[in-house]
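First, one chain by itself in structure tokens, the form predicted on its own.
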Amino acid sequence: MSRLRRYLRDNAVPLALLSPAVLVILLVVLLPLLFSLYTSFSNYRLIRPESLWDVVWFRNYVRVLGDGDFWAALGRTVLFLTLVLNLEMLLGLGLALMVNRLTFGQRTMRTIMMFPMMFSPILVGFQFKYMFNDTIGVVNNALQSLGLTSHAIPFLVDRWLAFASIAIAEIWMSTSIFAILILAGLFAMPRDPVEAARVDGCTNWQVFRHITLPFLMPFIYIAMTIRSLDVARAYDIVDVMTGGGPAGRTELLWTLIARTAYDDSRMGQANAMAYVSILLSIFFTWYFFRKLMAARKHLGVF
């Protein structure tokens, strides 16, 4: 206790300074936390604000696990994030290496890289909504004018082309975190070890699968980690392009929560999706943490 109170009276205006900011995360990110996971072990329903105290202990997790719905929409959501993440990667590295070569414009084309990633997720949802639309769209319009087709493509109507549009639009929007770390690395990576290998006569190929990828694994991982994150919650974008359909062929872990929780006010059994969905979360932020950390075990980096 008399360590405590020592420590206590030595950082007296450092620990009153923060106190605002934890009062803060206290009220906006634990209560609603602790909320959310009590209301997930009861029926609690928007309709009905008593059920809030009806509590059903682990039934609505028990439901979750056994729901067909919720296993194809967490597997369309795995096969959504393994192919954004890859294709954002391979198109992330080729626009940085690109951009790497410039000897002119370079700082403007950084800048013009970084335009996808601001705009909202909602107004590119729309954007491609619009361009992928049988009647009016301007990929159908132009598809009929080149004459690579008779009839209009119902590009949002069907199953996998309704998926491949929303990874487009997806993709568009966030390849640029990937250029822009890689970018990055590319700037840190020193030359002397691509010089050498240049002169023991090393092919481009060579250099680059032995020298510059090796050197850039960290970074690639590092915005693995956070776009995976952002797409395992992917929302917006597929809410306003397909709303999840056709037919629930387009649901996605959260856009199923979303219509669990609002649409059929089963606010309890859409929280306990949630949290079951965290682990898609936490599993991807593993993995990708570990082979963070094995790439700069293979630098030297510690």
Contents of the next structure:
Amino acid sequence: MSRLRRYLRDNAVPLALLSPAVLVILLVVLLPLLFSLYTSFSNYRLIRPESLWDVVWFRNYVRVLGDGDFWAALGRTVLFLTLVLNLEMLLGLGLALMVNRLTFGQRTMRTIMMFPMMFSPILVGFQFKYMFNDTIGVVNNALQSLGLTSHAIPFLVDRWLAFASIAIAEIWMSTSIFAILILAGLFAMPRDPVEAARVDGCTNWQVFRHITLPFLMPFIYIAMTIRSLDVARAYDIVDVMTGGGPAGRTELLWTLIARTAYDDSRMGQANAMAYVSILLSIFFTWYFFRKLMAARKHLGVF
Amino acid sequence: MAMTRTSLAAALAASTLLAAPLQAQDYGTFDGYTLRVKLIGGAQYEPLYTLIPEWEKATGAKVEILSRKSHFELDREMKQDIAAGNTGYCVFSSHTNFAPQYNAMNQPLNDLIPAEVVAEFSPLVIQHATVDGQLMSLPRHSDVSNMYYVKSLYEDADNKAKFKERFGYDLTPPETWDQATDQAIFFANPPDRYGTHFAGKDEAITGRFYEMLVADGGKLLNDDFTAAFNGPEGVMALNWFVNLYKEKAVPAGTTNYVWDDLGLGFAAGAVAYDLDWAGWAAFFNGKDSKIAGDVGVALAPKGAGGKRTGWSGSHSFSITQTCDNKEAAASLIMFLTSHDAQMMEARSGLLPTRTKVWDDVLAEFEAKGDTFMVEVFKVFGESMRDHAFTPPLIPEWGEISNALWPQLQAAILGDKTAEEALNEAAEEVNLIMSDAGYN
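Same protein, the form predicted together with the partner chain this time rather than the form predicted on its own?
Zooming out: every chain and molecule, the one shown earlier first.
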């Protein structure tokens, strides 16, 4: 007890300065989280406020975990996350390497590269929805005009084409995040090890594989962590392009959760789903942070 | 200088619009009061709000618009307001089909709107706005779908001969949904033209299925609120969509379409006929339409039960229970649904809810020589009078819809049979109704 008192006395000023921030975080983050955790154990329906006190214990979780549609959406979300993150990383890496080699107009290219990030996901969703439309879409019209197909390809209906179309929209919008972060890594990279390797007769591939890439890995994992949180809660683009359909073929966790919460007003059940999805996000964040630490260790940062 | 008949009618219309609402009825005095409202936004809804300054001038009150969102966004906002107890405003845009969801915040209007005012509205529309004997909202304008078709396709002699030869009866706008199927298949020539298309997701496909179910003699729920749609009539109704999809008489992407996709597709001349809302009529015949001057209108066909499809509802205005000046709120919603306000909306093709406005706007279109809009209002008038029906007026309609539409899509796309899809949806609907305390 006296140790605690001594600690408080010695650190009174920093604790006092930090306390408003801690209080705000408790109010803004922790309270809503606790409230939503409570509602996940209730039959809470938005349109029946009195249902907030109707505790159903684990019923929502039992239903969610026993629901094939939920597991399908979860599996699809993990697949979407894996595919989109890896493709964005590869394309972002390629873009960054190319822009890094530019000796003229590099700043302009960097600005142009960031354009897709400036659009709201809803606008991107509408843009790709109309591009991939089966009758008036520019992609179908182009394919038909070029004689590559004589019929309308149902891009937003076919199970895998619809999945791919949404992934393309997501990748188009966010690849530049990877490119910018990796480019920052390339700018920060010391030239000495590269030049030493070249003197030793290493090929371009060997320099990239053994020097450039390891140096870039922390930057890649930071981008992966940020984007994994974004993609795991992908909603706007999917909602606009397909609404999770047709027949649940593009249903991701957040389209399912949003529909359950707001359209069905079943906030209790939606929160149970959201808690399961939060675990998913925590897992990906933990995984990428572990990878980030390993990469930093490999570079001798620790 | 002699005025032409058309310009005289227009001048009269304009003068009555500006002057009459406030002279025709006393809207009360609410000096210095600010009425807070949440209104539906969007191109077809906004012109009405240009009249609000007239009400402000007459009553001395001010209107503060807190929200102006699309219907679905507003619906979400209403639900969140109920949940948060955040109903510190007075008037909100509602919909007769959605109104039961807002029971917790809705102020019954029976004692606020004089009976003689209610009597001026179409009885069926008032019936649709009444939940458990209480008038929950005052209808602003209604909607129901009827058949638009490309006239030249139906009048073409070659088409007529080929159709008769193939199907054994004359090619005319369909009177039954079986005939509609034949014609959709006959006219389909993908990817250049399809026979028809349908809204294939969200409440849009649920509503289409629901009205087909009723037309085929079925019903959505039993008297004990368990699912009734998974019987033979439901299978027949769903198979109408399934067959057209299988036959490629509709675009492959139709399961992703909602109203804009349908309206724009028909106006682009991409389909032969289109079951659609009245509000599209002027656009289909307007300068941005490839089929302008070539659009026919017919009543929605009949199903196997001998009933016409007629899924309907009205955009409306409601008052919150917590409103601090319900008289002012009632005054505003009576003003916004007054004869002249409805005339203004009806001129753009929106279906009025007042009986007299139907007659007056028809007379106005006739005076202008606008034969197309006369035909539109005659067809839609008959439909609203004789064939319109709403979904069950219960708060769970949205949940039922969300349980149904993914299953309907699964059947249409061939992932499940119609029976499997409807049985799975029925299971989910029974759970929803049970959770909500119905059985």
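Numbering follows the first chain given and starts at 1. Quick caveat: nothing in here was measured; it's all calculated off a predicted structure.
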Checklist line | Rigid part between these two forms, residue 34 matching residue 71 | finding: no
